[in-house]
Every structure is written in structure tokens, then in C-alpha cells.
Amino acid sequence: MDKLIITAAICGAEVTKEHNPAVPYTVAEIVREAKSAVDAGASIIHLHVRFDDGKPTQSAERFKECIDAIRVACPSAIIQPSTGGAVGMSNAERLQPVSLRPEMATLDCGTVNFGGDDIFVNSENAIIEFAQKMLDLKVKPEIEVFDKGMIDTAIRLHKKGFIAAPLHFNFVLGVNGGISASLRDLTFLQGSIPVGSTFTVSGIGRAQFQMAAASIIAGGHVRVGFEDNIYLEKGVLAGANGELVAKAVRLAKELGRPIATPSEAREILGLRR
């Protein structure tokens, strides 16, 4: 098995500081945040970013900001733009940040319900139009799976050119509207990827490290972080994502994975620096 690599979901668009104060909005605590899961052993920062409010945007120039200063604080950790935005923003607006060509950036695949009147919707145009910009720039891909068919709209487009192998996929497991948080449906994701494919699984809520502990053992890497879940255990909320970041890392030397450097997920991943 590859080493494992450990992606920290930082502070998302939908939760905020009143269900955990510790939840990112500025730029400095967006850092903080970051600095904490890469210190505890994450090689990837998904990153949403907040005006200083806790409002989400995708701006390009906030993203810029948030990036740069990453930089600094944590030099060779690869940081993942989300094109997902916030349920409701335009196409247009979710993906500015590809625009400064980082090395991964969000693919979602399809569209979800995500409870109550809250559609994100991904047609199949938009999704083209997304994943061309990132094969002109060059921008890997993490193809977003709420769904199995959103597995099979990747291979589809991958066949017409518009999506470069090899491919990497995010399971997100335990959405209301998504597929369910299950060994059983982590192992029909896992058998409906392209023979040399990697995966990453998202567990939703507290579904977050049964899920990390699946896919560790199956061979696939791991997220974690605020966006997908604010609590170190029931009850007890997690008071940075480096203490998330250092449960998953804890889970994979119980279960005999070593932890990827940045340096060692850019290999296993494809990517350019």
C-alpha cells in the first residue's frame, strides 16, 4: 500500500464559529488552522475561504490572500482550492480560484440534495466547463463523489479527453442526499474506479473516522477537518483541526499505514510543483 495521505478540510462554507468557536474565518485564523493540521501530519489543505464575517466567497483575491500566507506559515504543504463554493453561488464565481493555478482543485461530478431546500447542482456542462479550465492550466483534479454516478460521469469524461489520468477521487460518505457512510457502499465506490485510480474518503459527522479506519485498511487516504466534522469524539468538541488531523494520524499507525509527507503525496498523486 501507498503511504497514507491526509487531506485537512479546514473550515468549509456552512459551518461556523457558533457551532465551534475554533472554525476559521480571517486569513490569520485560516493559518492557524492550517498550520495545525500540517504540523499533526496532513499533507493536503482543502481550503474554503471566509470574509473576516464568516461569510463564504470565492474570491479569487481572498483565495490569493489565504494562499499566500499558507505559504509562509507551512512551505511545502499542498493546498486544494475547492470549486464547490457555497450552495448557490454562480459557476462563474466557484471557479475563480483555478484561476491561480494551484496544484489540485475541487471536481464536483454531479448534482445533490443536501437536505431541506439545499440543491448543489452540477450539470453536466458546468462539470465540462470546470474540468476544461483545469486541463488547460494544468490543475489536477479531486473528483467530488456524493454518488456512484458521479464515478461514472468521470470515467465518461475522462474518455472524452476532458479529465487527465490518472484519477483521484473523494468519497464523501454520510451526506443527507448522498450515499451512506457504509463498509458496504465504501466497497462499491472503491470496485467502480479505473485500475490505477487513487481515493480519498470523506466520512460525514460522526461517521468521520469509522470511515478514515475503512479506508486506511482498504488502501485509500483520508480527510478530516471542520468542514466534515467539529467533534474529537462525542460530545467533545475538536479545539483545532491538527487534533482531528492527530486521531487519523493515531488510526493509521495502529492499523500499520505510514503518513505521506507533502513530498511523497505529490508522487503518489501525479502532481506537478
Ligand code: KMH
Given for the second form:
Amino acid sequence: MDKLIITAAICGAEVTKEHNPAVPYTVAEIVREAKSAVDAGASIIHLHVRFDDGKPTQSAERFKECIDAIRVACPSAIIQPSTGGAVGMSNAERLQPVSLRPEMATLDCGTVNFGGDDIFVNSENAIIEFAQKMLDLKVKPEIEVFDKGMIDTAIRLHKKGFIAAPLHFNFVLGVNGGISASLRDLTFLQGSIPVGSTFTVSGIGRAQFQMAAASIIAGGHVRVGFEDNIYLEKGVLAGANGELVAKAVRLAKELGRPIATPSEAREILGLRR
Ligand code: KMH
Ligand code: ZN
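Complement to the form predicted alone: the form predicted in complex with this ligand:
Let's see the whole complex now, leading with the same chain.
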């Protein structure tokens, strides 16, 4: 089994300071949260950015500002911008950070309800456009999977040459509208990806650490962070993303799975540098 890659989704686009005052908005706050996560054992920062008032943005300029500042504080971390952005953003808006040629970026492989009236829209043509741009700029996609059909879409687009192997997936379990955060469904997803692929697991809300433990045992990797969950335990808000990462590290230690450094994570994922 590979060493465990921990991704910290430090910011997200939907969670706010009203939910947890430690959610970062400013560049300084984003750097603070990235550093707390990397110091605790994360090798990948899954990055959304905000304007200082908390409004999510996909502006390449704002991403560059944040990425440059994170690189000073955490020189070895892998920075993975989101191309999902926030519900309702246009495709052109969402794609902007890919032009910065990060090592990785997310590639959302289907449309999913996001609770209430929110729909996170990803048409097949949009997925192809995003995948082609990542291919052209040698950015490794992390294939975001909110439901099983999204794996099938990714495999179809891989066969057509839009996504290069080895494929790397992120199974997001427990979104209201997506696949459930259960062992049965995690096993189903894991069994549906091509041999030689890697996967990480993001459990939403209270499922974060249950799904993390399941992935540690199953040979997958783990994502934690405010984007998915703001609580360290029932009723206790996490004071920093690093606290969530530290808890994942403790679980991995108890379960006998060593943690990957950023350079080991690059090796496991086949990243360019
Ligand atoms: N904020 C969600 C609408 C991604 O980063 O690629 C989309 C999202 C997925 O967070
Ligand atoms: Zn995201």
C-alpha cells in the first residue's frame, strides 16, 4: 500500500466565517490555513480563493497572489486549484486558474444537485473543454466524483484521449444530491475505477473521519478541511485546518499507514515538477 497522501481543502466556496470563524478569506488567512495544514502533515492544498469580504472568485490574479504567498510559507506543498469554483459561475470564470499551470487542478466530471435550489452544472462539453486545457498545459486533473456515473464519464473521456492515465479520483461522499457516505458506496466507487488509478476520499460533514478511516484501510488517500467539514468532533469547531489534518494523521498512525511527504505524493501521483 502506498504512503497516505493527505489533501487539505482549506477554504471551499460555500462555507463562511458565520459557520466557523477560522474559514480563511484574505491572502494572509489563506496562507495561515495552508501552513497549519502542511505543518500537520498535508501534502496537497486544494485551493479555492475569496475576495477579502469572503466572496468566492476564480480570478487568476487572486489565485496567483494566494499561490505565490503559500509557496513562500510552504515551499514543497502541492497546490491544487479548484476549477469547480462556486455554484453558478461560468465555465470561463472557473477555468482561469488553470492558465497558471499548477501541478494539479480539479476536473468535475458531471452535474449534481447541491441541496436546496443549487445545481453544480458540468456538461460533457464543458468537461471536455476543461480536460483539454489541462492536457495542453500539462496540469494533472483530479477527477471529482460526486456519483458513480462521473467515473464512467471520466473513463469514456480518457479512452477518447482527453484525460491521460494514470487517473486520479476524488470520491466526494455525502453531498446532499450525491452518493452517500457509506462503506457500501465507497467500495462500489473503488471497484469502478481502472486498475492503476489512485483515489482520495472526501467525506462531507460528520462523515469526514469515518470515510477517512475507511480510505486509509482501503488503500486510498484522504481529504479533510473546512470545505467539507468544520468540526473536529461533534459540537467542537476546528480552530484551524491543521487540527483536522492532525486528526487524520492520528487515525493513519493508529491504523499503521505512514504519511507521504509532498515529494512522495508527487511520486505516487506521477506529477511533473
Ligand atoms: N464548490 C463546488 C461548487 C471543485 O473544487 O472542483 C465545487 C467544488 C468542486 O468545490
Ligand atoms: Zn473544491
